[in-house]
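Presented below, as C-alpha cells, is a lone chain in the form predicted alone.
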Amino acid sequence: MNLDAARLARGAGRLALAYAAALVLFGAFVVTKGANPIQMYGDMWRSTVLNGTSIGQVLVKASPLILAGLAVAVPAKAGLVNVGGEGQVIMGAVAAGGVALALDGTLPGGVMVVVMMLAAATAGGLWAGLAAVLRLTVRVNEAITTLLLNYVAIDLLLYLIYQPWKDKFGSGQPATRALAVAARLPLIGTSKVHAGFVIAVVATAVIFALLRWTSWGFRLRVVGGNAEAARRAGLPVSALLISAMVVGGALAGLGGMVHFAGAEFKLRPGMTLNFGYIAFLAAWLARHDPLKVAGAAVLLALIAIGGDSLQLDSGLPAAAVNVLMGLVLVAVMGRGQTTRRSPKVAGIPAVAS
C-alpha cells in the first residue's frame, strides 16, 4: 500500500513539473512577444477559473470535446488509431440536424432530443465503422481512412448547407434554420451550461464502467496488447475491432449532436472547427484513460476559453492558445512512459499494452 502511495506520489509530482515546464515554456514565448507572462497568467485566472459566466462556457465547450476524446480512448484500447474524430463529429451533426429538419414540430421536444441522439450516434458509429472494415479488408491503417474521411465529412457538410438545406429565409449565409426552441438541449438550472455536459459525465461513467469491468473491455485491451495471441486464444478479433470503432464513432457522433442542439442550433461551416483534433490530444494527454480523458478535456476547454484573454488582454495573436495546448501535450507526453502489462488470456503469456 504504501509503495502504490509513492508511486502515485511520484506520478503527480512529474505531472505537476510537466505542466509547469509548458507554463514556463509558453511565458517565454510570451516575453518575446513583448507581453508580460505574470500578468497574461493573472489575467487568463481572473477571466476563466475566477468568471462564473467563462467556467459555464469551458463546461459548455468541454462537452463535445470529452465525447470525442472517448472516442479515440475506445478504440485505442485495441490498438487502433482513430483520427477521424473531426469528421465523425461532423457527421453527427448532420445527422441531427437532419433529423432535426425533417420531423421538425412533428415530435415533443424530448423525443427529439432522443431521436437527433440516435441518429447522430449511428452516422458517427457508420462513419467510424467504415475504416475499420477498409482496416480488416484491403489493410488500409485506419488513421489514414480516420483522417482523409474527415475531409470528406466536412465536403458533405457543406454541400448541405450551401444547397438542398440552405436556409431560404435566412440571412443569406450558408447554414440551415435554426433548432426550434423545445428540440434544444436544456440548461441545468439557472446556469448556462447545457444538458450536454451532463450526457459527456454519464458516458465517459459508462465507457469506463464498459472497458474496466465487462469481458468486452478486457478482450480490447487484450486485443491491443497483442492481436495475435488473441486471435490464437479464439477471440473475435475483427469483430471486436470493428466494435471498438463504432462504439468510438458513435461517441464522436453525440459530441456533435451536443453541439448542435446545445450550443449551435444550426448547420453551418466550421461550426466544429478543429473539435476531433483536439478531443484527440485530450486523450492521448490522457493516455486514453476515460476519466482522465474527461479531466484533459476540461484542461483544454480552459485554455481556449482562457485564450481570449491572450487577444484581449495581452495582445497576442488567436493563434497563440494554439502554441499553449501544444507545448503542455508535449510536456505531459514526454514526462516518461510506464509499461503496463495485460492480464493473461487462456495460458497465453501477458503482453505489454
The other form holds:
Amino acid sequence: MNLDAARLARGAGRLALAYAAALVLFGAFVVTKGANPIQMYGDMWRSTVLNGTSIGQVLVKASPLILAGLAVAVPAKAGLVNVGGEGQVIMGAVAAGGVALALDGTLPGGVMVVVMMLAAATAGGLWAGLAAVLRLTVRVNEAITTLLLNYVAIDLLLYLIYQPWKDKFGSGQPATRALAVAARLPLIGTSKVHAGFVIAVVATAVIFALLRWTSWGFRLRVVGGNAEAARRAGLPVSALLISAMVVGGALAGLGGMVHFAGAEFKLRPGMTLNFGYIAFLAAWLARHDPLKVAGAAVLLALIAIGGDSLQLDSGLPAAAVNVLMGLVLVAVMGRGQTTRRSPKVAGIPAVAS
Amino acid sequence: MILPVEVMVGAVRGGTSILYAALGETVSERAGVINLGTEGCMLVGALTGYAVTASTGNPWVGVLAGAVAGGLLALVHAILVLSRGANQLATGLVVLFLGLGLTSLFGAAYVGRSINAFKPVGIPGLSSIPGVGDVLFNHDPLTYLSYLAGPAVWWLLYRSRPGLILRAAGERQEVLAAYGHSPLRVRYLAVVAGGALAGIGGAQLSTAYANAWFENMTQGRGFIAVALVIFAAWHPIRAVWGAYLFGAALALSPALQARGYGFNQFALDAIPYVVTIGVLVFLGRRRAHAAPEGLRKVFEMSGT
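Moving from the form predicted alone, what structure would you give for the form predicted together with its partner chain?
Complete assembly follows, chain above in first position.
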C-alpha cells in the first residue's frame, strides 16, 4: 500500500472521529436538558437532509455564507486576515436596500437586481478596502480594523432603519419597506432556492479559476508567501494587497445583497445572523481553498438549519445549535494534522530577487 | 444630575465589565496569545454568575463561579492554540460560538428570574462629595474591586517576577526556556487567567449592572475589550482608561436623549469604534512597536 493512500485514509479516519466526537459531546449536553439525543439527531436528519424544502433552506442560508467565506479566503491568499465579513455583508445589504428605496419602481426588476448587485459589491469592497489602505498607510493591522468596522456597520444599519429609512406605514418595527416583488431574486425552477445560490456557485468557480490560473492569483500567493521577496521581485505589493481585500469585501457585500434580495426583502436589526463570523470559520475549516470553502459553508448552513428543528422538535433554544457548530470546529481544528507544511528555514527568504 | 457627571457615572457603571475583560485580554496577549473568544468567556461568566447566584443566594459565590467558567472556556482556546497549533483568530471565534451556544442552551431557564444581586454601597463620607461621590463612590462592590484590578495587573506584569516571566513568554520564549521555565505552561496560565477575568466582567454585567440574564447579553463588549487592548498598547492602566472611555460613549446617548436632544442612539454608539480606529491610525506605528513579539506572528505586523 502506498504511503500517500495510507496517510489519506488516516486523515479521513481522524476527520470522521472528530465529527463523531462532536456529535457525542453535543448529545451529552442535550441529555442534561432532558431531551433524547438519538431522537434529536433523527429529527435533525429528517428535517434537513431528507426534507426537500429544508434542503432548499440550507442552500438559501449557504448562499451568503459561501460568498462571505470566499471574502475571507481571497485576502488570506495574500496573507491578509479579513475578520470583517459581518460588516461587509451588512454594508452590501445596506447598499442594496438603499438602492431599492431610491429607485423603487423606476427600473425593470432584472435591471434593478443588477444595480443592487453592483451597489452591494462596491459598498462591501470599499468597506474592506478601507482596512487594506489603513494597513498599508499607517500599518494598522487589518484583523483589528475589519473587526471594529463590523460594529460601525451594525450601528450604521441600525441608525438607518430606526430613523431615515424606517417604513412609516409598517408595523412600527424598525425595518425598511419590503423590496418590490419584481426586484427580488427569482426562484430556481420550482424550488424554494433563489438565484443567489447560482450567484454563489458562479462566484466560487470564478474565484477558483482566478486564483489558480491567472497571474493575479499567482501574484497574490507570492505576496502571501513572502511580501518582502515579492517586493524585491518587482511586484506591486500594495496594489495586490488592496485588490485582494477589495475583491473579498465585494464578495461579502454581494452576500449581503443575496440575503437581502433573496431571503429577507427588508433591512431589519440582526438580519445578518452572524454570517460574517460563521463564514470566517468556514474559510478556516476549508483552509481557504475556494471549493472547500463552499462545501464548509453548506455544512455550517446545514447545522444552522438543524437548529430550527432543535427548537421545534426538542424544545431547545435554536441558538443552542451553536454548541454543535463550535464542537465540530473544535474537533476538526484540534485533530492531529497528517499533512505538514514544509518547514520554513529561518532567515532564508523563499524567493531571491 | 448635570450632564458631565451623569456621563462619568455611566462611564464607570458601563465600563467596569469591559475593564475586567480588557485586563484579562492584556494578560493573555502579553503572554503572546490573542483570544477573540473573550466575548464568549464573558457570556459564560455572565450566565454562570447569574445561575450560581440564583441557586446560592450569594453573588460573591456567583462571581467566583463566573470566573471559573470563563477560565474553562479560555482553556479550550489554550489547548487548541498551544497544544494543537490551531490559528488563534479562528479558534477565538470558535470559542465565541461555543459560549453563545452553551449560554443559550443552559440560560433559557434563567431568563426573567430575579436574583439577590449586588447592590450599590455608598462609601461613607466619600459618597456624599458632590460629583465625585456619585462618579466613584456609589457603586457595587465589584466596581470598587475593579479600581484595584488595574493597578494590581500593572504591578503583577511590570513589578513582579511572575509578570516578568509572563512577558518573556510573549516576547522571547527561547530566553525563557533557556532559563529553565516552560513558556507553554506560562501561556496556558495567562490565557486561563485572562478568561477568568473576562468571566468576572461578564458576571459583573449580569449580577451587578443589569441584574438579569438574557441571551447574548454582552452585545459585543468582549470584542470591545480586545480592541481596547490594542488601543491601550498592551498596557493595563491605559486599558482601564479606555474601558471608561467606552463606558462614557455608551452613557452619552441616553443622557442626551433624556435631555430632549434628538440624537440617534446608534450614531453615538458607533463613536467608540470610530475613535478606536482613529487612535490606531494616529498612533499606529508606535502602537505596533509596543506589541508583544509573540503576537506579531499572528498579526504579521512586520513586513509590508
